[in-house]
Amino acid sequence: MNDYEVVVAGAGPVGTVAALILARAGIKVLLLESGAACATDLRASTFHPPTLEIMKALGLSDALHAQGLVAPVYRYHNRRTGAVIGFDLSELADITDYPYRLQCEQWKLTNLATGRLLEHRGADLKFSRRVAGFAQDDDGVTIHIETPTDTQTVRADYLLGCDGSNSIIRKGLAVEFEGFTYGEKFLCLSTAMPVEAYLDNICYVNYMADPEEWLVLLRAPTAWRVLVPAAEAEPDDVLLADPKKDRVFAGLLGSNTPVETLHRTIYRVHQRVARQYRFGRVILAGDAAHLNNPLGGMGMNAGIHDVWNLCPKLVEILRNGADDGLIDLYDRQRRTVMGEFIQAQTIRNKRAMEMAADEATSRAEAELAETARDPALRREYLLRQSMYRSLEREAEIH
């Protein structure tokens, strides 16, 4: 017998959801955190509607609410003309009973998943921990685990890599990592200032379109965070610097007024998904499997999505003797549904951003304002950003 019937490596948002599912089902799972506590950095801070109904059979709904923000509206903005083009997600309502997006950080939601996980038993949690290797056979998967002091080894019926974008399982079978890298960085600043004084028309979640800089400006618990490109010959140090955020700050509230920042971030985009997802009993979910640019904040979604349609296919496995071909089945729904949906939307929400002030953006900016003011068009948008398109395409694949 194994130590463990499934090892989770990653305690970011994935990978607390996935152990938290396995362990409700009765299942024997480590989650396993390279470092000495959850994350509390600025990441994600978008749920959607589907993942808010997840969050709601996971018993973690109300908890997460009330440290979230609920945020219906959001807009784009053309900062070289003022045009506004706002969107609704009320309008939803009819097929869920979250019409909104949730604005609350990532790490609340690995903090209470991970404080629920610890009241099943046969679930165990062991902060800096990293996966240093790993080999499988046909009885399951042995495991080699770094420890600040020495190196251990586990053996488990399946290995599930929610280890990120840096992700050593992934690493270590070796997998495609096929797409790109954007030619430019994304400059994160967050401000506890109340930038809603300063400007009008804003809501929770803003895009703000322009040739030469874009921003996004979305409203945390505790702050606002504004997210800019930046050239890629740009040094680090200069972009974290205060003419930097001083510059960014002006172009935004329109005036030299002075702004403190809590953070500053920079990180590369990409565009990327592993050319398999199930790799014998190894399997990889969330940005370890596939990554796209935040426009959208589909990225943290699609990994729980992820998880949500494998775990109950490995407790299927498991406890009712399944054939493990099921993994097959969500490799095939959720590497089709990144392709064709997520990918590719959130691309069409970068380029958006990056209208110029030519024909083709006149045109652009004309069809969405004719999509908002369309009921019908306005609602297949809607029904794309939401990410409920995506879970109808992968029910279909079979």
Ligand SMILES: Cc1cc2nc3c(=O)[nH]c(=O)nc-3n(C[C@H](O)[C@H](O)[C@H](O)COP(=O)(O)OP(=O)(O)OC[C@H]3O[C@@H](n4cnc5c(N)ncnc54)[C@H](O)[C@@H]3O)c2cc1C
The other form holds:
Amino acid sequence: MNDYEVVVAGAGPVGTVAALILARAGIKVLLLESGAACATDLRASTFHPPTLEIMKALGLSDALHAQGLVAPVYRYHNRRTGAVIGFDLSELADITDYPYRLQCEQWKLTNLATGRLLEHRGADLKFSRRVAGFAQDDDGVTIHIETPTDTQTVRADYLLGCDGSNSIIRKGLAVEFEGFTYGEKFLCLSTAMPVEAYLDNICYVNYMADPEEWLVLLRAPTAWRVLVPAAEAEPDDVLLADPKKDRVFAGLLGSNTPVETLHRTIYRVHQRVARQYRFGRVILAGDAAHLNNPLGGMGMNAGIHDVWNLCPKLVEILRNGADDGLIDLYDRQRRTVMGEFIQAQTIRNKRAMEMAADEATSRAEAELAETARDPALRREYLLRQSMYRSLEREAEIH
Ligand SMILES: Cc1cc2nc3c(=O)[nH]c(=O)nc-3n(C[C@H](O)[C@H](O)[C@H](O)COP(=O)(O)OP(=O)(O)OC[C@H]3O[C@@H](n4cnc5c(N)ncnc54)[C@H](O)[C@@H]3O)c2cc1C
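Switching from the form predicted on its own: structure of the form predicted together with this ligand?
Next comes the full complex, this chain leading.
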């Protein structure tokens, strides 16, 4: 018998949710995190309605809502013309109890989920444990772990690689990570300044299109967050310095009001999907399996949808003797949806931000305005952006 039924590598939002789903079903699970605690960096801050339904099923919804902001409305602004087009998720109230985005930092989920995980007998969480390698055979997977002082091994029936974009597990599998990396960098700034006092027509989620410098302005409970593209050739220290920050905020606020930032971070952004998610007893999920740009807030949500699909299948296999071909079904369902829907939608969302100030702009903007006006088009749009359509597509795949 192996030490654990499942070992999960990585206590990000995807790994912690995976471990919690398994623990709630009585699976003996070990969650390993290389950091000394869950990361608290400011990345995902948008939870879409179907993900909130998953949070409810896991008993996390109330605690998450208590720490988040309800955002039913989001708006597209044309930075050149000042045109504004709005969408309101309240229109989906007939299909969900959560017809809005919840703006809440992803670290609040990881903290909550790890706390709940430890309430389950048979669940274990170890920090400062880096998965360094693995080897599988017919009976299980041997996982090699580095601690601050030594190396260890554990055995598990299955290993889940939820170890993020630089996944050691994906690299160990030597699977192709197909796609591309954007030429530009993304600069993310956050501030506690009341930006809303300086701008008209803004809500918690604002996409501001511009051919030269599009801008995303999002409210998270602890700060306003601003995301802009930045030239690849510009050195990081220049992008992180005050003059760049001052230029971004002057462009946003239309004045030289001094703005103090809480965070300044630069990201490289990719559109990539692993060619396969399942390799015998080793399975990829979340950023380890796929990456996309953050426009539309879909990366973390898609990763949580991965493990919401996968983990009940693992429970069926481990508890009820189901055929482990079920894991191939996970692979087919989630990879198809990732390619057809999430990659396609996020690439489209980024293009919409870069609309050129020409005839094409007016056409794209006119189409968006028509979508917002027409009830049937608007509903379809809301169902896609809130990710319901991706889950419907997943259910069609057998
Ligand atoms: C600026 C920005 C904004 C974003 N906004 C959104 C948003 O609003 N909505 C959304 O859905 N997504 C968003 N995303 C994407 C989202 O942050 C990621 O998709 C999400 O963090 C993926 O979760 P994960 O658990 O797969 O990986 P991670 O969050 O990267 O977690 C992986 C964990 O594994 C650990 N780890 C790594 N290697 C090992 C190892 N060898 N052994 C053990 N542990 C290991 C890491 O320390 C980390 O804790 C955004 C991304 C960026 C950059």
